[in-house]
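In the block that follows, a single chain appears as structure tokens, in the form predicted on its own.
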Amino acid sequence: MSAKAVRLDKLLANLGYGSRREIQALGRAGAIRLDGEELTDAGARIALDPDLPSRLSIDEEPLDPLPGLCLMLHKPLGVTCSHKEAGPLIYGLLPERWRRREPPLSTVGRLDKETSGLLLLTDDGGLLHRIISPKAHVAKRYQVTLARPLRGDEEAALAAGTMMLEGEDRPLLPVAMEMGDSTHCAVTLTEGRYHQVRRMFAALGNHVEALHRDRVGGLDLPADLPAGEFRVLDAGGVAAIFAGG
């Protein structure tokens, strides 16, 4: 099956390179090249082949990833996923042009301002809903630092599937817990209720001092991805999200 073809100016506008008029000017100026040859007609139709970003350049820079983008971001502390809160946003960690993409990049779920770690973003609505759907059972693992030493009964309490959080009328699904030292543990959830980890440990009489997500499904946050940096996922990386739990 041949790749879908679109007008070049529409594609570049949707990727945030500017208005169609601005992109047409780039073409006339010789700034757009396909396979090394100037592409002066920005109204030309071009096939959306997977290798297009390696073949098409704008101002001698490779084309940005095509629609269907999924990336993992190492979210630092103090940055918010919500447009409604004050302060720096995670979108400010992305290239400025990417903030004008259409369809826009959206977070796959959220991490609160004081939680760090693996955050997924995509412009693919179908993929987003596949990941967050309860039917997918995509697990998420968090590294937890607690204010007070663990008593020893927390693992059984979380695994029972009977814990009720304040203000809710149905129990949590079972949560897997791995003990670390006296004030550290890892928990793996298959649901994502509001501030769930913090509220779970509050219900157990403790307080979460630090929270870091290091795995979503079978996708681990790479040790060599610094806080504030991101990496585009290839097909294997996306598949890994659904491969673990």
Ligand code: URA
Second form
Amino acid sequence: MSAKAVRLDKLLANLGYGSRREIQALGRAGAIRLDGEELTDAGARIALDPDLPSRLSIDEEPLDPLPGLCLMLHKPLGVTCSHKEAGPLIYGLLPERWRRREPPLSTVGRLDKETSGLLLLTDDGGLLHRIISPKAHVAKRYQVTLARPLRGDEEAALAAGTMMLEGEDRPLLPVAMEMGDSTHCAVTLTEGRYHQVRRMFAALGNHVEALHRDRVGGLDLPADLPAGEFRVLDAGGVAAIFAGG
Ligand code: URA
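Mind pulling up the form predicted in complex with the ligand next to the form predicted on its own we just looked at?
Up next: the whole complex, starting with the chain shown before.
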């Protein structure tokens, strides 16, 4: 099947390179090259082949990832998963041009400002819904640091699937817990209620001091991805999200 063809100026405008007029000017100035040849007519239609970013350059830089982008970000503490709240936002950790992409990148769910770890972002609404859909059973694992020692009954209480959070009328689905030392554990959830981990431990009479997500589905936060940095997922990375957990 041949790749969909699109007008180059429209593609580049949607990737945040400027207005169509600005992109036409880039073409006339010889800044756009396809397979090493200047492409002066930015109104030309080009096939949206997956390898286009390695073949098309703008000002001698490879083209940004095409629409259908999914990336993992190592969210640092203190940044908010929002497009418009005050203070540092996760979108500020991405290349400036990516903030002008259309369709825009959105976070797949959210992490609290004071939670760190694996955060997915995508511009693919279908993928986003497939990941967050309860039917997909994409589990999320959190490493938890607690203020007070665990009593020993928490694992059974979380596994029972009967825990009610304050202000809610539906019990939580069972949560798997792995014990660490007396104030550390990991919990794996298949739903994502508001501040769920913090509220679960509050309901158990404890208090979460630090929270870090290290796995979504079968995708682990790589040990060599520092806080504040991101990596674009290839098809294998996206498939890992849906692979077991
Ligand atoms: N549970 C929380 O309490 N906070 C998060 O950021 C994620 C899960």
